[in-house]
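Here you get one chain, nothing else, as structure tokens; it is the form predicted on its own.
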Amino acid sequence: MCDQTFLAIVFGPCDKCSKEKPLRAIYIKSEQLNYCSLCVEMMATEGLHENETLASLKSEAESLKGRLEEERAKLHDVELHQVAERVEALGQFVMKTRRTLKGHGNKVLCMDWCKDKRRIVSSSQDGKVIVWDSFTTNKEHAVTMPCTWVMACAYAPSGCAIACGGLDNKCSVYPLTFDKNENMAAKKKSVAMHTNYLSACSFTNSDMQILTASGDGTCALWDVESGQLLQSFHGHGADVLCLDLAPSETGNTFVSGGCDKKAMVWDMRSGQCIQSFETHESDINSVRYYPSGDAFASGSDDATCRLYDLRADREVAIYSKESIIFGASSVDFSLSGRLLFGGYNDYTINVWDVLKGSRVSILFGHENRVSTLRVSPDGTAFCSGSWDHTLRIWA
């Protein structure tokens, strides 16, 4: 989302040339040097065999994409809502605000349950973290932090630590107990650092190992007690802006998306990319997986939401109406996986049947954009956070 992203330019001495110049990180086996755009440009040449430039070769790795496309659509038989004909309609359904969160004083960026179903962390660009008490909408815990913009924000798997990050290019994780007169601050632990703001953040199936993407293009798992890099994923170019874990227990893939248009599948064990799509039209704002974690949907700032099918290899379904103009900001799924959440810069929620492809209901409530959405852990709420300094709990 362009109202998020931010230029970080590092000046220095060039890794190669040595000489005082605006540097770009460049990754090679894993390793990060810093390059000037110069000596970037006469190592991309390097290596090239007689009669090639890098114009042809990027010619034919544009004709290898196109035979790729063509191969996908040779597979493409039948579109999800002709399948879904003979499924039954989705009767009428009414869904409000049954609690809002009061407190930031500036707009809500991020949002996370508590697999107890119950308590809620939120991060915001007036630099506060909030853990709320959803039943009694009360505040358990706040966080000041070093920075504003805090973009990202999660809860760990035990419901012990919360994990938040932003411009301050740092995933940081507090540890959480039951005194409240403890100074949180003081043992806050530094996991992660990018060398640009930090976009999203998730721990894993547990509390030791954390999963982070940034605007220096990466994503990253790190080692939560000793703050070191697990593995480091490239292959997005420019900014990424959300990821999503795969939901089974032994899910060793996630997905990320990001300013290139692109939503890529990793392997957390290789560092590979193992799937990618390019489909949207803008930045994919965020990326969130069907509950069986055969298929996951984007939102983007093209105004629409689409549904990818892992094991067919391609976008299955598009959602979207022409009266939606404005970008989606953040998505998610029913437990069920029937039904897709959208929250949208109109200040909207929509709320799609993820099957047959149609709008079953939109939610008003919000006076600013829609910035981030989950559904609880058991299904039965979801939570929305705004620019317009408010959460929203809806059932």
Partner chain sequence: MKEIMSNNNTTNISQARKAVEQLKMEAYMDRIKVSKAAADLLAYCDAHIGEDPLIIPVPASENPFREKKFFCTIL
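For clarity, a rigid core is taken as the largest C-alpha set superposing within 1.5 Å between two forms. Positions refer to the first chain, counted from 1. Here the structure is a predicted model, which is why all the values come from computation and not from measurement. First, how it differs from the form predicted together with its partner chain.
With the core held fixed, Leu38 shows a CA shift of 2 Å or greater between the two forms. Once you line up the core between the two forms, the Cα of Ser59 ends up 2 Å or more from where it was. After superposition on the rigid core, the Cα of Leu23 moves by 2 Å or more between the two forms.
So that was the form predicted on its own. Now I'd like the form predicted together with its partner chain, please.
Left out here are the partners and the other molecules; the chain alone remains.
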């Protein structure tokens, strides 16, 4: 996993037993002591309470898990779609492809909107990252990354920079400049360093911090200017595939989903996992907060999308159909949160009524799997990127 420390072996007298042995530095109340490995073991076991063994801890964990389920079940008095029965059904939807962005030479893997509701950044398997003007379909900037499979890209809130990364295990920030003489790649700044591929990245509320998720099973918060690691988030048991920041201005949480089928909600300041949800049956490819910040949706390889409420601490809706057997790669909410758009590996986009749990519409157009999907910041349209090398804007 992420934390690798290299021990320099020092030989000398142990601070505890005074024998000459290979020493390990340990810290007790911020004081550094050098103990031999035998004394380290003894110290660790001293912390155990009577009769506390690995087995007893494991059984305590099991009973706590059982208790957690009980507590959650106690509050499960009604289903969301039952409460939503009194809500008016939605009318017919006419959503068509309004723009097709062509230009990538290979599978489009990720895209993001700029806050100006107009510009889009997208990245693809061949290492190209392109910034488009979605109104005119013109390409404004293009940069070639030194690696292939650029799986993550993000637009800075100011609109002046983009971040991207992938198989290079890094997240790099490129300032956007309109100066024709400047080479964008020259101003590149490497911010994040992981020990495995970068699967997702996102700027926080400012251009100064970036949150990243990686195949090494961790998420991390970085300072862009110095490249310093501010906080790391450990807890996933496998690759982390996606993340999303909570929408509120003061919010300090984010949710991440991974190959261990878990979605975890983290506190950005302490690095602690606050809540975790494990009801999916396969990898979670995408997570997105509900606009109010009280819930989030997830899309998974098990062909379902699910809605989890954070205050009720449980899954409250499943969006699935027997006819849908391909995984959902990407999900996003409409502005009001009433619609959930899901891009699937069977080349379609399914539109779900979030409250009633039913499918409202199915959109065809892409000629290969839909890999990424985002609604524009003002909700007037959404953009989908696909392995068919194109991006489509729907409205």
